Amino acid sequence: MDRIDTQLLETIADLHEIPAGAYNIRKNGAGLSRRSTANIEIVPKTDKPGIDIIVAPGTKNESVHIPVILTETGLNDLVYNDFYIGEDADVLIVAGCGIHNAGDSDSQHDGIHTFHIGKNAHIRYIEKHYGEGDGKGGRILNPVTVVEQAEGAVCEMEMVQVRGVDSTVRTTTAELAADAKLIVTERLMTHGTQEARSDIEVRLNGNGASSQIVSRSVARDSSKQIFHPNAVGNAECRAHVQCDSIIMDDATVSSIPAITANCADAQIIHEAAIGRINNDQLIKLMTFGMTEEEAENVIIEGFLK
């Protein structure tokens, strides 16, 4: 790996060296390096690009890293990754994609991730997206995430777009059985003429299922954002949908939270807010010697944490 590869991996997966535990590093449409462990097996697919990640039942305190990096301009990379999480397992999964495009053609990565989470299992999933490079070609990321949670399964998903992604369409769907719990935290920033769309639908199908969807975003310059989360209660369940956005300059933000109850015992709440940076906060920080730009960056960083 060269310097660019290393920097991309640090940004999207906090990797400064080869990680402990299971991992699969993908570069420019091909596997670069891979390792399985006694409890986590990574198997390349034979019918299409991608891997199967198989976590044995009862696996505890282990992790798997599956970052993707693109450094070739004009590359369109499509990958299918399926996760099979055994009953009572508790694991950390770190994914993400970094694109360095120094050319004039678009570079694109579409990751299709499907999670089959067993009874009473718990996963924490972190996915970061990032783009860089001084070329005129676009940096495009279109992730699709499908979650199937068995009874009592817990899934925590942290989805972050750091910066530099010119176009993204994020599609997430989830099916929750009885007593399953899903927490989705989405943080996203756009600038320039970038465009971002996020569609999330969570179907709570079993009694005692619960979900929390929180989306926070900052739109700068002339960028455009659309958010459409939807919680569907098909049983006695609880769900909360929240979208908060800071809008700046000539940006456009559209937030369309939706809730649907198909059961009289479903309790579902949604809320959305879009607004500028609070002037009082700006002034307070500037009294400490910061410039207006420095103060804005501090507020934005805190908002997206």
Second form
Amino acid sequence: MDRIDTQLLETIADLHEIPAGAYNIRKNGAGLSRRSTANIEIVPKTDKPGIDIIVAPGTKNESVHIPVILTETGLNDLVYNDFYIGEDADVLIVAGCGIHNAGDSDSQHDGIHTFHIGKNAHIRYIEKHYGEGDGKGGRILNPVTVVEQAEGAVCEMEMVQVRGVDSTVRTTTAELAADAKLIVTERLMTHGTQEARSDIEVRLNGNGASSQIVSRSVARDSSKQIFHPNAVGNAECRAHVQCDSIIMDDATVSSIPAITANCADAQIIHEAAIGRINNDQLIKLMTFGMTEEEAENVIIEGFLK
Amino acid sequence: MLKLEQLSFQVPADGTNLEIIDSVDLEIPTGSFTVITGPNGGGKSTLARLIMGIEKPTGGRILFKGEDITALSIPERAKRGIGYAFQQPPRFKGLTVRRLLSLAAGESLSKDACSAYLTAVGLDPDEYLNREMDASLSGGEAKRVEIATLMARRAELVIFDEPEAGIDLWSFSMLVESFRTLVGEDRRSVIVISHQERIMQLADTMVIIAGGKVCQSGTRDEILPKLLGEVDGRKEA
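The structure above corresponds to the form predicted alone; please provide the structure of the form predicted together with its partner chain.
Every component of the complex follows; first up is the chain already shown.
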């Protein structure tokens, strides 16, 4: 690993060294290094690119890191990662992709992540996307996330696009059995001429299922964003969808939250807001001695935190 | 400490210029507690905003500690020691009370330091330190946090624009106490825009502004009794 690799890993997975616990580091379309533990097994797929991550039932307080880095220009990396989380397990999964594109061809990573979360298991999933490099080539990330939650399973997903991603289409679907709970927090910033689209569909199929989808974004320069979360209540369930965007410069943001109830006992709420940074917020911080630009950055940083 | 010389602020309206602040002369001595009062729409809040630099005057000068600050921006005035509390404190999604206090102080404050400021305004640090300064706080809570940020700022001159607006009675008592602390223990100069007699009772100096002009100014003892319509024989609380 060179300096670019380690910097990318630090940005997307807070990794300063080889992580404790199980991990798989993928670079430029191939596995770089991998470690399984007694409770978490990582097995390369034989029929297509990608890995199976198998977490034994009852595994507690362990983590899996599966960061991906792309440093070659013109690479189109498609990978399938399947997670099998055993009953009653409680684990942290840190994914994420960093692209350094110094060339003139597009670099693209499409990660297809499927989660099979067993009864009463709990996962916390953190995914950060980041792009850099001064080449003309685009940095493209099209993640697909599929979640299946068994009874009582809890899934917390934090999906963050830090900066530097030219084009992204995020597709997330989830199926929740009885008493399962899904919390999705999406934070995204676009700048330049970047485009981002996020489609999330959560189907609450069992009684007592609940979900909270929170999307916060900042669109700067002439970037474009489209959000389309949909919560579908098929049983006695609760769901809350919230989209909140700060729009700046010449950006455009479209928020299309949708809610669907196929059961009279489904309680589903959505709210959406798009607006520029409030002038009083800027003035308040300027009365602390900050310039307008510094104030703006503090507001954005807090909003996306 | 602060001197306003022939300060004016006009806005264009219906083809003419509307005089919001009209040739105001005013001097605020160091370590004083000045209450500015007067009818609504008389120009009080505009005056406060002109002092902080939120509005730019169309005429006159503002001197702070002998320096002409008329052309200085908000942050430049802030760095010279002027602080300003909003009538309606803005809310910030994602900014915790602790972070806001650190931003106000201009340095990363310890948990103990933040807790002390919150305790001083009657907020339980355990409950509020990591709360976000967002719309989930009530008007009274937000106002208390606002005052705590002004304490953390350690500005030499602090301007409060109608601090009593939108707060409950209990918060109001706390507010009066925090003013006592600011002036008494901290020796700051304080300007408060207020309609409240209990705040006026704390004043050394009072200024009445109406129609954009200073109608009267003087000590509390000179102004307050007249204002209350009881020129003679009023017993002060």
